[in-house]
Amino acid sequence: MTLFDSPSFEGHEGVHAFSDEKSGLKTIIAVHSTARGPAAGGCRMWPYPDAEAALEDALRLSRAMSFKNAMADLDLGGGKAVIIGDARAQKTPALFEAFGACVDQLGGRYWTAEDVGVSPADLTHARKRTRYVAGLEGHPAASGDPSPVTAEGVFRGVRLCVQRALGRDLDGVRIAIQGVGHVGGYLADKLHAAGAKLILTDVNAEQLHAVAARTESKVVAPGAIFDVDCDVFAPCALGGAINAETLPRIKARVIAGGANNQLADAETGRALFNHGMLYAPDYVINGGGIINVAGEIRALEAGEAFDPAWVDAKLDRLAKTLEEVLDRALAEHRPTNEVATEIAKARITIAAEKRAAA
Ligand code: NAD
């Protein structure tokens, strides 16, 4: 298969392919759309096994963002930076600086930040070589850790789903969360805070043991939580944790976490709509992320100082993509995955419609 025939390259405006010999940088950038504005979405450094295989994750992810920052309201495109190496034993100043002056040549259409294996002190090499970059440190742009604000859009959206699914506030429902790391751990303390009882796992026993003490939870081993008597479940580690296997093991009515996809695929969306449960879409619930870093991108693009109320504001405009979702799944009897994909890709089309018209 020819890399225009893959299922993967559909809608992509470009994909580019850079390499640097002196600091053995090899990476890719995926822009798929800019029609909302320019694309932003996160650098990976993983040490994938051949070309293709980062070339393929950095296409789902850079489609993934388009669909994320638009449901998210937010002036931006989707667009995703991989590179190919080990985050543990290849990193070094020039391969960042060299990965900035790649981000450059882009001109403007693509703006990166963190994501796995990056941190904000290797993007400080990127900046010196470009200004399209967010996630730094230190600055009044800056907009620091995306994870409360994600913990806070996961709340308000679990809040949400619990009012649709069983007609009621948290106090007292019984959430069960799987991974209590950044997002986890501060979605723990808010769920605790409005009166929620929680049962927590995690492959990190000391953070486990840690967050539930605090929150006065129970734990569970990491492969009993999907057995647990629980009204919502909140996947909070890595993707993939609702598939055919799980599925059937989970009591809860409402599935509703940080992770980012959380669905095997398009058909476990289907199969849980069919079991009665009510699905908040990830890349919707979980927003608030990308929202933080709209803002510092915006900030920066102004000369200005990072603005939480700006930020603020949009969660709320978040909170209300998330009720359409559900309206309409609900008034049209569909999934609530295939649903937030539809006005996603309107949304896009009706921008890039706009933007050809202009
Ligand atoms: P993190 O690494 O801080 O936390 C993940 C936690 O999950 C860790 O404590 C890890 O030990 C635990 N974990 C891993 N595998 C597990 C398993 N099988 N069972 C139980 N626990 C397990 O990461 P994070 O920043 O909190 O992100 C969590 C998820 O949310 C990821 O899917 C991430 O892509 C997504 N997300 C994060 C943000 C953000 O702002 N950090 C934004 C959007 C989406």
The other form holds:
Amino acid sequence: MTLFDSPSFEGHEGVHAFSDEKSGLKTIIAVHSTARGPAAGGCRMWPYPDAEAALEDALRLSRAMSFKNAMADLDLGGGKAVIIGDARAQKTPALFEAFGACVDQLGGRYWTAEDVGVSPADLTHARKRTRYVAGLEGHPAASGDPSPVTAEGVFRGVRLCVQRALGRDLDGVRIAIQGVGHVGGYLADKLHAAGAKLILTDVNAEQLHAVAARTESKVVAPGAIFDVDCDVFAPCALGGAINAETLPRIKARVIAGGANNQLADAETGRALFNHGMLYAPDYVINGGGIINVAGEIRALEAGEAFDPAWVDAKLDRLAKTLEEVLDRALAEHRPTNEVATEIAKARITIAAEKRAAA
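Please give the corresponding structure for the form predicted on its own, as opposed to the form predicted together with ligand NAD shown earlier.
Single chain only below; no partners, no other molecules.
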């Protein structure tokens, strides 16, 4: 299958591959849409088995960012960068400086930020070669690490879905969290404070046990998380966690977490619906981080200081958008992922039509 035949390429404006022999950089930057504004999305560093796998991930993540930014009502389109490499062993300042130079070649069509395997500290090196970096610290417009804001949005979404599906608050609710890194760890803290009973897993044993200790949580092996007896399953690791193999094993009534592309495909969303589970579409519930990044981009472009109140207002609106998706899915007796995708596409289409008519 060629690039243009891939279902994941649908709607993309551009896909850019860059390499830098001196630093060892190999990166793909996918720009799905700039209809609502410049494309924005994080940079992920991962040891992909081959370039084809990296490309597929970049395309799927880029498209999801378009939907996420539209659902968060941001003046941003969707894009994503992936760096092929092991973040634990191959990170260097030179690699991220080279990455920054690649971002700069796109001339502002894409803004980058942190994602899996990449930290704000890494991106300070990219910032030396381009201005199109957000999610940093140390300047008036800086928003800092977006992970806590992502976790806050996910927390609000989990609470809403528990109210809808179980008719109760979070106290005593059993929640299984897959992945307790940046977002999952903060989410665990918030859920623990609300009285939830947590079961955690992560491939990073040190991180896992640290979060478990402070949240009084049970720990299970990564492969066992799908089999635990729980009310809520919260995917907060890599995409594709909910698929034809794992779905029959999940006992939860609610699936709501911080990971991107949680469903292996749209058909999995339909199967989840048929199983009577309530799913919070990932690109709605996990939009807090990009809202935080958007606040920094907004401040940078205006030459102003970062405004936390603007971010809080957008978070409140995001929670109402999730409510709207759940209400419409219930009224129309349809899977929530289908409803959310329909709304996101409509918002992007309207923006594109306005731009064409201007």
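Predicted model only: the values in this text are computed from it and were never measured. For clarity, a rigid core is taken as the largest C-alpha set superposing within 1.5 Å between two forms. Numbering follows the first chain given and starts at 1.
In a rigid-core overlay of the protein, V31 has its C-alpha displaced by at least 2 Å between these two forms. Put the two forms on the same core and the Cα of D73 is off by less than 2 Å between these two forms. The Cα shift for K251 between these two forms, taken after rigid core superposition, is smaller than 2 angstroms.
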